[in-house]
Structure formats: C-alpha cells, structure tokens
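Next comes just one chain, in structure tokens: the form predicted alone.
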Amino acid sequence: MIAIEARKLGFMYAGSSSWVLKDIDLEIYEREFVLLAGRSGCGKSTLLRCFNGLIPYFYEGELEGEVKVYGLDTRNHPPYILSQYAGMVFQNPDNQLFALTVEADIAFALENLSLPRDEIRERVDWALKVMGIEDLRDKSPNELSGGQKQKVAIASILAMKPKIIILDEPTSSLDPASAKQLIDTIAELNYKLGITIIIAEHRLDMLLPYVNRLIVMNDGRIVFQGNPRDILEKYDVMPYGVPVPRVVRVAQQLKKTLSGSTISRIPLTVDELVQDIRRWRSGK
C-alpha cells in the first residue's frame, strides 16, 4: 500500500526566486524504510516537511503539485490531522521539548488530541518502554544527554502511534556510539512494529545494512533512486555530496585487484565484507 505519494511536486520558499523542490515524482511505501541523502541545500528537509503538512501549513511559498499521505491530500489536511499518520522528528531535540518532565512531554500531543486518560496513560508507558527510556520518566529533558532527548523526541511521536516517522538528520549533534544506538533503536520501529521510516541522513555507513530505499537529491531533484547495493554499484554519488561508507571503498577497490575475486555484490557491513574475503581465500 502507498503510504506517501507526490506528483510533480516543487516549492519555492517566500521571498526566494529559486525553487527548492523540482519536479519530484514519488511513492514511499508501508514499512519501508528510506533514506535521503545528498549535501546540504540540496532539498531533503524540505521535503521531508511536504510529508507531513509542515509545507504548506507553517512554511510560507509557492508550491506546485500534490502530496498526498494515505490518500490525504496535504494541502486540505492541517498538521494536527497529517500527525497522526507521519509524525516528525527534527534535528534538534530541544525544539520539539518543553515540558518540566519526560512524561508531560510525550503526553502533551495526546491531551491536545483530547483522549481518554487511561488511553493517554497507556501510550506514554507503552512509548517509554518501547524507546527503552522508562528510567527518564520523572526527569527533566534538561538533564538528559543529546541522544536521551533524542529518544525522548521520537517517544512522542510514537505514542501518536503514526505510520510513518518521518527524520531530519537526527544524529547530527551525536557521538558515534550514541548515534550508532539511535540508528540501531530506530530500525527497530521499522523491524518490529512496521512503521515506515523516511530519514535524511549524512551517516550512511551505519544506515545503509537496514535501509529498503536510497534516494539521493541534488539541486531539489531525485537523481538516484533504489535498492542501496545498486545505487552504489552502479552510480558515482560522491559528486552529489553523498559520503560512501569505506567498507564500500575497499570492496570496490578489491574487485578491481583481486584475481577471481568473488566479491560479486557490495557490502553494506564489516561481515559481509570479510564473509567475501574469506570465499575468495578459501577458492585459492
């Protein structure tokens, strides 16, 4: 089923004479999982806000074509509505966090939506313990750590238990050990519970083992759209900002120096990587 769909969708921001989105074309599927990727300024925030009626609810422009969200067109459907099918997640926690506790904040959507009570109690425990982070309840979003807040985000996202989850660079303020458990917690939302996760993402070497989709953008244009292996096999996408995991790199580079090398695919993880090796060894 198609969970997101544009057509001929641009925009161009108020005040701007340039367009930030061309021509985009697109279906995203349930339970996919995406990713964005191409430099900065090349339009995948703002395409990320066409998802959920951010554009054009809160950014003033010009915008062309449609989007549509299981089947909800976003210029006739206001954020609060879109919200409880994509939510979310932006780059910096802090500006999706305001309460005095963990718990108010997520809970904070759910009383706008007027829910029950109990179905508001029952979501934020569920949130909490889905994103690991029950310890956090009581305290403050001031106290945690960027990846806490970070998990504290999403949290409140899931507990309006959306169907897609929407994320612009997430891990750009994180450390590589924090940002590898983010990335890791996240494919777990897409593996366990079926939710479709779309990303705009710079660290493709610890997205690219989960990732259904790449999508790599330039100048507000899809150029490169597929399964990850056949994107990096078959395109160049250095020239568009778009940083190539090393275990790429050196397979790419023993495929051209090892005799009868067996490395027939690219790998997408240390393992796979040395799982080619060592058939190519064991074929000596």
Contents of the next structure:
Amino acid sequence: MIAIEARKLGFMYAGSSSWVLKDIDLEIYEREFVLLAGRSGCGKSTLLRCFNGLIPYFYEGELEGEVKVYGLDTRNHPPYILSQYAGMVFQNPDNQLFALTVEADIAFALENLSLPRDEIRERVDWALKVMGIEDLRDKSPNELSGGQKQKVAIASILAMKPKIIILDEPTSSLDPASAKQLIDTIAELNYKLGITIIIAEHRLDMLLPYVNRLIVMNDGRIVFQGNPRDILEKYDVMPYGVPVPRVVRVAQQLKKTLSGSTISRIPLTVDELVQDIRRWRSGK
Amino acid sequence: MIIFENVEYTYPNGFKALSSINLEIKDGELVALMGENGAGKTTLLKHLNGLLKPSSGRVIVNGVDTRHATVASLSRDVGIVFQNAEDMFFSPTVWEEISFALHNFGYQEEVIKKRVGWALKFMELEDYRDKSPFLLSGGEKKRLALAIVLAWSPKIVALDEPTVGQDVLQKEKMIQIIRQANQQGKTIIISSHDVEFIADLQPRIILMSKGKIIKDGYAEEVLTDLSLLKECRLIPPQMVSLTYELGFLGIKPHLGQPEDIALEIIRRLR
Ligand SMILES: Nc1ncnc2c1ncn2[C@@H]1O[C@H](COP(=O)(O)OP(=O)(O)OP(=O)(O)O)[C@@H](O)[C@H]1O
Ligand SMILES: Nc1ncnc2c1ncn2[C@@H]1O[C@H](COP(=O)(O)OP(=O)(O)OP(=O)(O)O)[C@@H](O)[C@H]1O
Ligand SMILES: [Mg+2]
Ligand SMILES: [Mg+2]
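Mind sharing the form predicted together with the partner chain? What's above is the form predicted alone.
All chains and molecules follow, beginning with the one already shown.
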C-alpha cells in the first residue's frame, strides 16, 4: 500500500525567487524505512514539510503538483487531519515541548482530538512504555537532557498512533550512545509496529543497516534512490554531500587492490567487513 | 593563554554543572572538548568570554581574570559560536548579522566589506546575503554563526558543536579552515560529539563527564581507549572499531584514513 505519493512536486517559498523542490516524483510504501540525504540546503526539510501538510498550510509559497498521504491530498486536508497519518519530529525538540509535565505534553494532541479520557490515558502509558521513559512522566521538559527531550517528542507523536513517523535530523545534538539508542528504538517501531519511517540525517553510519531505501537529493531534485548497498556500490555519492561510511571506503580500496573476489559485497558495518576479511583469509 | 583554576560552577537553580576544573590551554593550541549530553562542555566554553563567571575558583584569559572584565571587552579576543545558532541572530539580513560586530569593534567600512564578503564566500552563503537569518535551513544557520565569528577573527575561537547539520563536504572544508586558522596562531577550542570529525582533526582532547575532566590527552591515545569513551557515551571512530576487530591480523587499534588501513590489511593478508 502506498503511504505517501508525490507527483511533479515543486515548491518555492514566498519572497524567494527560486524553486527549492523541483519536479519530485516519489512513492513511499507502508512499512518502509527511508533515509533522505544530501547537501545542507538541498531541500530535505522542505520535502518533509510537504509530507505532513506544514506545506502548504503553515509555510507560504507556491506549490506545484500534488502530495497524497494515504490518498488524502495535502492541499485539502489540514495538518491536524494529516498528523493522524504522518507525525513529524522536528530537529529541535524545544519547538515541540511546551507543557508543564512530560505526561501533559504527550496528552496534549490527544485532547485536541477530543478522544475519551480512558483512551488518552491508555495511549500516554503506551507511548511512555514504548519509548522506555516511564520514569520521566512527571518531570518538566525543562529539566531533561537533549536526548530525553527528543524521546519525549517522539512519544508525543507516537501517542497519535500515526502510520508514518517523519524525523528531521533527530540525532544531531545527541551524544553517540544516545543517538544509537534512539535509532534502535526507531528501528523497533518500524519492524515491530510496522510504522513507516522517513528520516533526514547527515549521520549515516548508524542508520544504514536499518534502511531499505536511501534517497539522495541535490538542489531540490532526487538524484539517486534505492537500496543503500546498491547505491553505494554503483554511485559516487560524496559530491552530493553524503558521508560514505569509512568501512565502505576500506572495502572499495581492498576491492581495487586485491581485484575481484575478496570483498563480495559493500559492507554497511564494521562487523560485515570483518566477516568478509575472515572469510577471504580462511578460503585463501 | 587560558587558565582554569579549581573552577566550580553552579547554575542559579542549584545544579552544579562544573566541579574542580583545572586546565591550561596555551596560545595556538587546538583543543576538543568531548563528553556526554549534559557533561558541562557548553558551560565550560561560556566561561571563556565571561558569559558565565565561576562560582568558585578563577578563569584567566590572556592574563585577565574574567571576574573583573566585561563580556564586551573579553569578546574582542574570544569569539564563541553558540551551539544553538539562532541565539546569535537579531539582524534583518545575513549581511548585517555578520557586519554588526565589526561595526561595533570600529573597523572601517572597506575592511568590513572585505571581511563580510570573505566570510560569506567561505561558508557558501553568498546567495543569502539579503535573506533573514531565521529563514535559512538548519545547516545554513550554523554556517552563518561560524561566519559571524570568523569575520571578526578573534585570537581565541570557541566552536560549540560546529559540525551539527553540516554535510560531509562542508565538514571537510571546516577541517581545512580550522587547521589554517590554527596555523596562523589562533587558539581553537571545539566542543563536539562528532568522533569522525575529531579523529580527522587530531587535536588535544579533553574528555568531560558529569561536570569533571576525566582525561586530557592526544587524539590517538584518547580515541583508542574504548572503556574511557564508553564512560562518556562516545562511540569510537569506525577505523578504531575496525582495527580493534582486526587483532587476528596482528593489527593494533589505531586512528587512520580508510585507504591507509586497507593497504595495511592487504599487507597482512599477503
Ligand atoms: N522558511 C523559509 N523561507 C524561505 N526560504 C527557506 C525557508 N526554509 C528554508 N528555506 C530555503 O530553502 C532551501 C532548502 O532548505 P531546507 O531547509 O529544505 O534544506 P535542508 O536540505 O533541510 O538543509 P539542512 O541540511 O541544512 O537542514 C534553502 O536554500 C533554504 O535557505
Ligand atoms: N540554565 C541552566 N540552568 C540549570 N541547569 C542547566 C542550565 N544550562 C545547563 N544546565 C545543566 O548543566 C549541565 C551541563 O550542561 P551543558 O549545556 O554544559 O552540557 P553539554 O556538555 O554542553 O551538553 P550537550 O552535549 O547536550 O550540549 C546539564 O545537566 C544541564 O542540564
Ligand atoms: Mg533541514
Ligand atoms: Mg553543549
């Protein structure tokens, strides 16, 4: 089933004279884990804003073509309807948290949907549990570390039970261990709950093993998309600002020098490369 | 020269964010502060230009005790690029944002033009000179924050998480500019979680955890110490993890460029 569909999508911010998105055609299917990469300013955040209706609802500008979220045209459906399908976690969680307690923050959007009290309580409990932050329930968001805030922001989106979660550089201010935890949690939401994930990030190392589709953007257009291993094998993505993991560069150098059969695949992790080296060494 | 003597800092709400900080940074050094979220890196950096004054102990910057100086006077020598770039913005356009400090320091119009132009070019922001800083993309905002400080060219440059939101090409450029500024004699202090970036830069590394300094050493030594990294929630650079796993080939854990490590593997395999 198609979760998000963009046809000939173009966008220009009001007061600007250049198109930030150009002629984007894209289908994202249910249960996909999609990573959006590309140079700073290439249009990643703008594309994500089109997926949950912030564009055209909150950002003024010229929109061409169409975007459908589960068949709903984003021009005719306001963000509060679309957010029940596609929830978005912003890069800066401070822009998302404003209530006095974590619990109230998570309940806020549900109250706006006028759900029954019991249902709200159940969903808040569930979201806290999935994110492993039950102990933060009564804390004030101001007292939390960056990583904890980011988890609360995701919990408040999760409580809406969206089919799609969109994340804009969610790990950029997290220390590496917190970033890893967050990515593991997102991956679980994807494979355990079947939630479609769309994430924009400049850090690839930790994400690639989970991603089924890598989309590389440049200057408002999609330049490559596909399975990350295939893309890294076929194309030189560095000029598009995509950080090729260093293990991939090691493997490419090994391939070049040892010719052919040493490295059968492009490794996405250190473990994969080590396995290949071991295998080659014992088979020699 | 920067000296921290038994510095403690407690925020107004009673939270002690720094304790027993003793530190000496010489002119022209390249230093990275690393450590977990909440370790105290930003709090420490804010002591350099007097934005925060120690609750006890003292901080001496170029011979001046920061308790007896204003932020304005210290800022001529110490430029800080904030973690949250938006905290630095108040002007209607990118151009004015960069030129503001230069006007304040009394530079001549010609010099200002040249410097602003250079900074815009360097940070790939020329197209945005008349745009509102608040309408830039995430990474562009960060680059503008860098451009502001680079344009006034202070002797001590503190960069709080400079690589956040930057793509890999900009990071490479940032390494060049940091090296270049450092070779010109500037003292550079960077707070960062970006282990790959720091591995390329190879600075002196000060590891912080829970408000304390837990290690002060050079990149090779610090970034190959897995248990120490774990203590402050850092993950080793990929090449350290790889060489660590390649012990069976007789390779020792170390930093290095992927291409060099590949050649090393080949030598051992043959
Ligand atoms: N609200 C806005 N008004 C006007 N122009 C904008 C606005 N937001 C972004 N832009 C411009 O649109 C272009 C694309 O920005 P966008 O935020 O989509 O990039 P990005 O790929 O997310 O970049 P980054 O990696 O730096 O976050 C940039 O040139 C930016 O300056
Ligand atoms: N204004 C404040 N009032 C009270 N506590 C604060 C304040 N600012 C920071 N803190 C606390 O002080 C500690 C150190 O914060 P600091 O911002 O220096 O950490 P950091 O090492 O820069 O972290 P990060 O990697 O997340 O940027 C944290 O526990 C933080 O919650
Ligand atoms: Mg963005
Ligand atoms: Mg900080």
